[in-house]
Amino acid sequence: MQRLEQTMRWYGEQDPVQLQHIAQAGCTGVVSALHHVPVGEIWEIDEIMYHKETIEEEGLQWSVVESLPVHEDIKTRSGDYLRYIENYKQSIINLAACDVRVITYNFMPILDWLRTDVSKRLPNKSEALLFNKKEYAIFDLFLLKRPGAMDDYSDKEIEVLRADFEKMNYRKRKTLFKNMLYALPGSDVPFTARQILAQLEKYKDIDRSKLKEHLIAFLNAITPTAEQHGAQLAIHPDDPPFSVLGLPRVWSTAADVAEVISAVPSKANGLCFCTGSFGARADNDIPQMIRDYGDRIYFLHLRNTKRDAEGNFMEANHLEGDTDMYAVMTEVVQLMQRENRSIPMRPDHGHKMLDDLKKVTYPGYSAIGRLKGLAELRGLEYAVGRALS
């Protein structure tokens, strides 16, 4: 029977989540990158060789990159857009030499992911990130104050939400800020909002329309290499999979996965598959999104979200929240048999708790949380497997 390849990432030797811990959680992968190598330049293949030997000298795989980003050029299909499409080919080349074959990548403007909260506190005393959309439109209106936004409220939601910025302290204030322009993963560097509204600047022109029409011209430049060097590529819904900062979205929905796939119908065009970006949104069929899509998964983050009437959402633990995590592993679990093909799956933004509260680490990616949420996971997939059986 074919089993969920059980990975976690891995931000290189600075992460303090060590490979070791990883190989000890039981994990045979690792998701990792090369997040030195600046956005839009070649991976080359002693780069990568480094790192891969580096992985498998504590007995594990390099099972998947996550990721290798995408330039904003590309994105806005401006400045030196061509030059570093050539690149990107050139990266999935080398990759591909390597025997690294599984690519991830998303296509969101300017942010990688959005939380107002990254150490909210829950009632048993562990953290969780959070995405409220209060705090986010206070931050968009009044500490960004990004132009045009005033625009996108009504003047009594105005009236309230400034109501509450002036309640907010100023310790309130600068966590909230902080928390918003966090640093991209792998990076320590956080954004500033100058850097922000100047590249906002640069998709003033570009509407959801145009942004999908550049998503499948980028795809149609690299697929073909993809697929002559056996290579998987695999998009991340967006996150939060709704518009944040007047920026378009393009990867939210079942219908932008059906619009996608049908527009570039190559087998190396494929999903990074994350049951929590698409559950924030209450009108995605998760289960059923497997079903329509399987063939074309070929990377899993399995975590859960718990959304409210107000359209804010925390992240939950594993088997809870508002997807039916045993649907959806019962599907995957199918999905593998039919196809007899394992994934690769990693637990993906953990509570922080135990001894990891005394610790630094990256929103989400701490050991002891995505532990539990592994253990949890695995159990079920267990479960599941032996109900089929």
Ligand code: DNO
Given for the second form:
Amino acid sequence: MQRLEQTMRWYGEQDPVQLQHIAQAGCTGVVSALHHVPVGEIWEIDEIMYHKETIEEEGLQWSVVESLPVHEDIKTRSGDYLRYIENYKQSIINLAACDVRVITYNFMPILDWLRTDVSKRLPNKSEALLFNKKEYAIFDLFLLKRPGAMDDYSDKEIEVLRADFEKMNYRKRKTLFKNMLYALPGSDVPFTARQILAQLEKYKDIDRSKLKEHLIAFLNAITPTAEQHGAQLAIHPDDPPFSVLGLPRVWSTAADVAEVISAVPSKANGLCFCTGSFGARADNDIPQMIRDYGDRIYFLHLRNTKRDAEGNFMEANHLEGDTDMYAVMTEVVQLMQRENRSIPMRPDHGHKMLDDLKKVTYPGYSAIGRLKGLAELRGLEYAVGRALS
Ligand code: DNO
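Would you mind generating the form predicted together with the ligand now that we have the form predicted on its own?
Next comes the full complex, this chain leading.
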């Protein structure tokens, strides 16, 4: 019987969650990246091998690359994008030569995932990630002061938001600002408002259909290389799966997946299927998406979110929230048996709890919360597998 390959993300040697902790959690693999290589530069074989050996010395495997980041010039198809595409291909070739073949990336403009609160206190005093639409709008309008932001809201909305902003104390404003400009995964250096505003300027003529064209052009350029070297590309959904800061989004819905897969049918064009990111939209039917695109799912992020009527969402316990994890796991177990393959999975994000509350960890990536999520998912997989066999 094929089982999920259980993994956790590891940010590298500076990660407070060490490889041996990941092994103790019951994982056989890690999901990791060369975070020190500047975005766009080639991942050289000796760097890849050093990282791989470090992981293997603890008895684990480097199962998935997350992420091989896509340079902004590629997303905007400007500047040095041709050189960056060549570099990307070379990194794929180098990874495959080291037998690391599942490569995650995303096509979100400028920012990776975004939350207004990275330490929302729950009633039991553990902490969760939260996206609050009102606070996001306050940031956009009054803290970042994005040009054009006012056009995205009605006069009435602006009036209410302004009143809320004026009531917000300075500590709260500063925290919100910091959370929104949190660095990209694996970095401790946050963006500055100036950097973001300058980057936003580059997207002023790029709408959804243009960005989608750029994604398709990028995939057409790199999938032949990936196919030739046996690499599987796995695109991560937009998080949150709707436009932020006026930026276009191209990978938020089942329709996005359908469109890009039919435009680039290469088998190398696959998905990092994140139930948390897709699940933050009520119109995504997650089990149905697994039925429809299962053969393209090369990597799974299993997590859950709880939405409310205002469009806010909070990270829920892995088996709770709006996504029916039992239905998801049933689809996944059947998919693995049907295709006779094991899919790497990581319990994405976790609440910060117990001893971890005293530690400095990457938001969403403390050890104990993820361990709890993994244990619950592992139990669910076991039960679903037994019931189906
Ligand atoms: C957040 C992660 C994302 C993901 C990238 C993939 O916790 O799921 O940062 O790694 O978007 O490129």
